[in-house]
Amino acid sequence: MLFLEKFFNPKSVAVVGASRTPGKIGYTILENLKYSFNGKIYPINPNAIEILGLKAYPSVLDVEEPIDHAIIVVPAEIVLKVIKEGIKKKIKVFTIISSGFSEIGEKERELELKKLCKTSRKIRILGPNCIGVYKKDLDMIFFPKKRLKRPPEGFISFITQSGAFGSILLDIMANEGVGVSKFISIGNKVDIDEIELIKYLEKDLSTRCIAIYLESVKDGLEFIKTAKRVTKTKPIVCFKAGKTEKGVEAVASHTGALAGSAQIYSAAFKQAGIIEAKSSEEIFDYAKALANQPVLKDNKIAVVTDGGGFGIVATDTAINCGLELPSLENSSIKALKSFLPPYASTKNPIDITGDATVERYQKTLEIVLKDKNVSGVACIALMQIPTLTDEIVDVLKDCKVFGKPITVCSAGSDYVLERNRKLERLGIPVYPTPERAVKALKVLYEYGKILKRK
C-alpha cells in the first residue's frame, strides 16, 4: 500500500514525453499538473530547455532531486527503456499513458513490462493504455479543462478500465456538481488492477463509495473475496461491459483482455455484495446515492411531489421495484391537513400541488420524515413553479438531520441545473426523472440488506 500512496500523494512527479506543443498529450498533462499539483514537477524532453515555465531535462537520470512518480507519454516501443532508466533513478511508481500494447496485439511488449515488475519488485505500474489518476490536487488526465470539466471534491472513488468511458462520466459529474475523491484509469492493468485498488480505497477516509467500470477480471476468486470483505463497510457499485458475444469481442480488442459471461459476473457480484449497475446511467445514479445517503432500513418509502403526474410515475416505479408506499400515521395526516390546501392529497404519494411554497415543502417533509411508517423519501421538486424560491435548497439539505435517505427528482434546463448543482454539493442526490430518483432509493435498500448479511 506504500507504493500506491505514491500514486495518489507524490511529492514530485516527472512527465516523460512532456511536449512544447499545445494540443499534444504531453503538453496537456503537464499543463493540468502545473495548475493542480503543489509538489515538484519535472518535464522530461531531450529537445527542450524549458516547458510552461518549468525547467526541462533530457532524462529522469538528469534530475538531481528524487522523483516519486513518473508519468510516461512516449511511443510504446521506448516505454521499457524509460522505465529501466526510472529504476536506476529509484522511481517507485509509473503511470503509462502510452498505448500500443496488448490492445493492438503487441502482447510481447506487455509481457516485458510484467517481467520487469516481477524481477525488480521495487516498482509498480498503472496502465498502460490509460489516462491515469485524477484528484483535485493531482490532475494528470490529458483532456484540456476547456473541453472536459473537473468535478468538485466528493466521496466517490471511480476505477475504470476504459479511459474514454471514465472521462465522459467525469465530465457529466462535473457538470452536475457531483463530487469525486479519486478517479483511476487502469487500462490494460499490466500490474495494478481493480482488486489492489479496492483494498487501498477500503482504508481511504475520503472514499465512501467505490464505483467500477469493468471489462474483465483476471483473478475472480480474489476479486470476490476482497469485495465481500469491503462491502461490509463500504459500498461497491460495478458496471460490467462486454456481456454479449460481440461485446466480448470488443473487450478483447480494447484492452486485450478476456471477458466472461454476464450471468457469471452477475452471480459473482451478488455473492460479493456488489451492487450491479446495468447501464452507464445507473453506475452514476447509484454511486452518488450510496456515497451521500444512509441506507434504507426497509422497503417503505413516501413520495412527496408538487407535480401529480411525476408522483404517479414515481409510485409505479416504486411498486415495480419492490418498494412500498405505506399510509402515514393518523397523526401525520392530521398535521398535514392543518396547513395543506383542501385540493392537496395527504395520501402517499403526497401531492402538495403546483402552487407549493418553500414553507409547504419544509412542513411536509418534516412530518413525513418523522413518521414511523416511512423509512425514506423520494421528493419531487419541480422548481419552475413561480411560488417556489431558492430556499428550497436549504430545506432539502436540512432533511439530513432526520437520518433517513432522501433522493430528489428535479428536472429542467439551466435555471433548474444551477439549483441541482447546489444540492449535489450539499450531499443531496438529484435525478432528472422520478424513475431514477426512486431506483436510487431501491439501491440504498439493497445495500442495507447487504449490511445485514451474517
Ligand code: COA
Second form
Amino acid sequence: MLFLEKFFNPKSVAVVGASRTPGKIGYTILENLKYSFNGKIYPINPNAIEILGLKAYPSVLDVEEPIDHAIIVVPAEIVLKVIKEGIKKKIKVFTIISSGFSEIGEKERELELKKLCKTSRKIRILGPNCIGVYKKDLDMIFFPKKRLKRPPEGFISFITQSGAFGSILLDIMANEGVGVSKFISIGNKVDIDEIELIKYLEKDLSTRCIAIYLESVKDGLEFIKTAKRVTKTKPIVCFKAGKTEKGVEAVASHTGALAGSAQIYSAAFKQAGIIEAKSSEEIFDYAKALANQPVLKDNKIAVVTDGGGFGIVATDTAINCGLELPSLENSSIKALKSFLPPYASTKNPIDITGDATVERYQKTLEIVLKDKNVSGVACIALMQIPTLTDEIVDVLKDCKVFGKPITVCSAGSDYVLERNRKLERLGIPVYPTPERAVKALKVLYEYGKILKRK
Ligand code: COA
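Next block: the form predicted in complex with the named molecule, after the form predicted on its own:
Zooming out: every chain and molecule, the one shown earlier first.
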C-alpha cells in the first residue's frame, strides 16, 4: 500500500501537459495544485518556459530532482509516450486525466497501458479518463475554485467511477459545509480500482465512512470479500449506477466497463455489509450520518419538533421504514411537563411548538436522549421561528455527549442554510426534509445491525 501513499502524500508532482492557456484543463490543474500543495511542482510542456510563475520543463527527463507523482493531461495519443518517459525517470505513480481510451472503443490503447503496469511492475496508474485525487493539500481537480467550491476537511472519503458525479457532489458538500477527507476519481481503472482503495481507506485514520459511486466491478468476489471485512469496522455506502438496459449501455461508453444486473449488485452489497444508496441524494445523506454519528442500537427513536406537521411526516416515515416511536419513561414525561407549556405534546413525537426557545430544546433533548426507551433522535429545528436564537447550533452539537445518534431536519433558505453549515461542520448531519433526516437514522440502525453480524 506504500505506493498509495505516493498518490495521497507525494513530495513532488509533475503536471505533464500543464498548459499556458487559462481555461484549459492542464492550466487549471496546475493552478489548483499550486494553491493547495506544499511540495515541489514541475510543469511539463515542451512549448513553455514558465507557467503560473513555475519553471517549466520539456519532459520529465529534464527534471533533475526526483518526481513522486505525475499527473498526465496530454491528448490520449501521446499518453503512452509520456508514461514511458516517466518510467525512465523512475516515477512510480501516474494519474491519467486524459480521455480517449476504452470508453471510446480504443481498447488497444488501454491494453498497452495495462501492459506497461504489468511489465514494468513498479508503476501504478490511476485512471485514465478520471479527475484524480482531491484532498485539502492535494487539489488536482480541473474545475476552477470560483466555479466549484471545495469542502472543509472531514471524515468522508469518496471513491467515484464518474469524475463529474463526484466533483459536483464535492461542490454540493462544500456548499452545505459537509467535510471530506479524500476524493478519488478512478475513471476506467486500468490499474488501481475501488478494491485497493477500500483497503487503503480501511486503515486511514481520517476516513470514517467510505462512499462509492460505482458503475462496474471487475473482480466481484474480491470486492465482496474486502467489503465484508472493512464494513466490520468502517461503514461503506455505495450508489450503483447503470441499472437499466439503457443505463448498462451508457456505462460501456462512459468508462468502457460492463455494468451487470441491479439485483446481483444489491444482493452482493447486502452480503458484504454495504449500505446501498438508491439515489444520488441518498449517498450523500447516508455518508454524512455514517461518518459523524454513532449507530442506532435498536429501532427506537424519538422525534422532537417545533413544527407539528413536520413531526407527523417524520413519524410516518419512521414507521414506514421500520423504526418505532416508543413512549418516554414516566419520569421523562414528568420532567418535560415541568417546563413545557400546556399546549406542547410530551407524547412521541414530542412537539415543543412554534414558540420553542433554545432552552426548551436543550432541556427536552437532554431528557429525551437520557431516556432508556429511546436510542436516537430525529430533531426538527425550524430555525425561522422568532423565539429561537443562534445558540441552537451549540445545543444540537452538545447532544453528542449522550452517545446516541441525532439527525436534524432544518429546512429553509439563506438564513437557515448558514446555520445548517455550522451544524454540519460540527458533525451534526442536517437534512432539508423530515423524511431524509429519519431515513438517515434508519441507516444508522442498519449499520448497527451489520456491526452485530458474525
Ligand atoms: N508533454 C507535455 N506537454 C505537452 C506535450 C508533451 N509531450 N505535447 C504537448 N504538450 C502541451 C501542449 O502544448 C499544451 O499546452 P499549451 O496549451 O500551453 O500549448 C498541453 O500540453 C495540452 O495539450 P493540448 O494538445 O492543448 O491538449 P488539450 O488541453 O486540448 O487536451 C486533454 C488535453 C487531456 C485535456 C484532453 O485530451 C482530454 O482528454 N480531455 C478530456 C478530459 C476528461 O474529461 N477527463 C475525464 C474526466 S472524468
